[in-house]
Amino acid sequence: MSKEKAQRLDKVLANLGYGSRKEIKQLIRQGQITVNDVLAVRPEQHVQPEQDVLTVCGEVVRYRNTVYFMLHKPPGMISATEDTRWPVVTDLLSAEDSVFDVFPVGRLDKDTEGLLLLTNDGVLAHRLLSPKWKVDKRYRATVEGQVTEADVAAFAQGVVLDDGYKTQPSVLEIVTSGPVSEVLVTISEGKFHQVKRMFEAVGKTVTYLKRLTMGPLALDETLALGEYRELTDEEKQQLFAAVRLIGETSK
């Protein structure tokens, strides 16, 4: 580990959410901090957080530079950290958690609920958000009248929108037809309300809509909504393989 990682203690158990530089040093002095199993005597120790065994209060610190969340975003909420009229999606994280500076990747509207990947790792943001990498993303949604083959095929050709635009070819399978027609839609782009406009193009409107996957992650159905959890391992390999960042992006 290089010099230039390390940091003073508490600037990193303060970023941490363990307590403000003041309430830190209160800690060190009362003995309830240990940096490698010694007692910490300064607060502006220099210290190497993902080598060596913080302690704070006899817990041990799980360090991380970036940290990703998956969310259960509820109807109701804007996805965004601040907003003068609606309350955001960042509301619905913790004090500790709050601490990272996250930022929803992508929008879902107001009133569509579903998977909502929060992090602060403005790289892979980029590259899911990116048309380059066309990561897929899947929904699920009830629509207001009759869902045909022909709605299957315009939707694989690609649909003029309000403003002019032609979608990308999407991906629409029907798992009910009638008056109210239950769908999946597969898009690999994210242009404003896109799959409500989709279907106000082919005569149909979308009157409940949930987005079930991004790319290789999919939402955690355990998770009720308005709830979140910090991605797997795994789900962060296949998410960082799908935009090719393996080796490039922080633990």
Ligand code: URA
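Numbering follows the first chain given and starts at 1. In this text, the rigid core denotes the largest set of C-alpha atoms whose superposition between the two forms falls within 1.5 Å. Just so you know, these numbers come straight off a predicted model, no measurement behind them. What changes on going to the form predicted together with uracil (URA):
- Once the cores line up, the CA of residue 64 ends up less than 2 angstroms apart between these two forms.
- With the core held fixed, the Cα of residue 53 is displaced between these two forms by 2 Å or more.
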The other form holds:
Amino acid sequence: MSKEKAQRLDKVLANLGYGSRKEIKQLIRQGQITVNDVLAVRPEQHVQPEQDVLTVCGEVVRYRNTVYFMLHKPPGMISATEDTRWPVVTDLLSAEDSVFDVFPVGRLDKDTEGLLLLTNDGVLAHRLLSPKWKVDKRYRATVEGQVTEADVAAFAQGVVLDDGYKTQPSVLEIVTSGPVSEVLVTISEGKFHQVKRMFEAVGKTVTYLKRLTMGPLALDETLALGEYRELTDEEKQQLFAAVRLIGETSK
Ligand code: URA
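Given the form predicted alone above, produce the structure of the same protein in the form predicted together with uracil (URA).
In what comes next, the whole complex appears, and the chain from above leads the way.
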């Protein structure tokens, strides 16, 4: 027996972005909506959206209640769903996608760009952010100052931040080193301004920061700044597996 809760037809379709409840009512009146091959006549009819086959204007409705978007976050936007002063990343969603009430998984600073996952899957978000699952995040950074092998060793040991916290070991790779250096950094934590503060701890300043990966998820470089797309089924599977949401072990 399914435990799925029956929901009002107009609510289900409105949540999926087929229009306002008023518009759905109109479509029902026009005979444009079917439930299991039977014309719908009442907006308040209850359906089980994961089982019942709904059509709107002859097209089968693809039911989703959780969605996963990969955003190439541009600088200048806050990683939040609302802010009184600045534009927020969810402003970038189309009206159709806004109905899912997604939120960003973790924060990138306003001036940081790169991979940001937006979802309404609270369980996945919680695990990706929890220290328990040690999800690696890889960043590319431009750093004012010469990054050296001593810094690589310090990052590998863990560095002490301005508030006295000692970071977990992280991997620092030098791409170019000079008065301005280019580096790749992989950290498994997500403390406030962590990468910038780690470089401050070794006397250097990050002037550009871009997140490239989060666990198994890599930024799709075909996405321009500000563009987003849904995760592929494969990306979703990999992400769930990384935090044991599929193939759960007895761990
Ligand atoms: N570390 C930072 O300092 N800033 C970010 O946005 C992400 C990681």
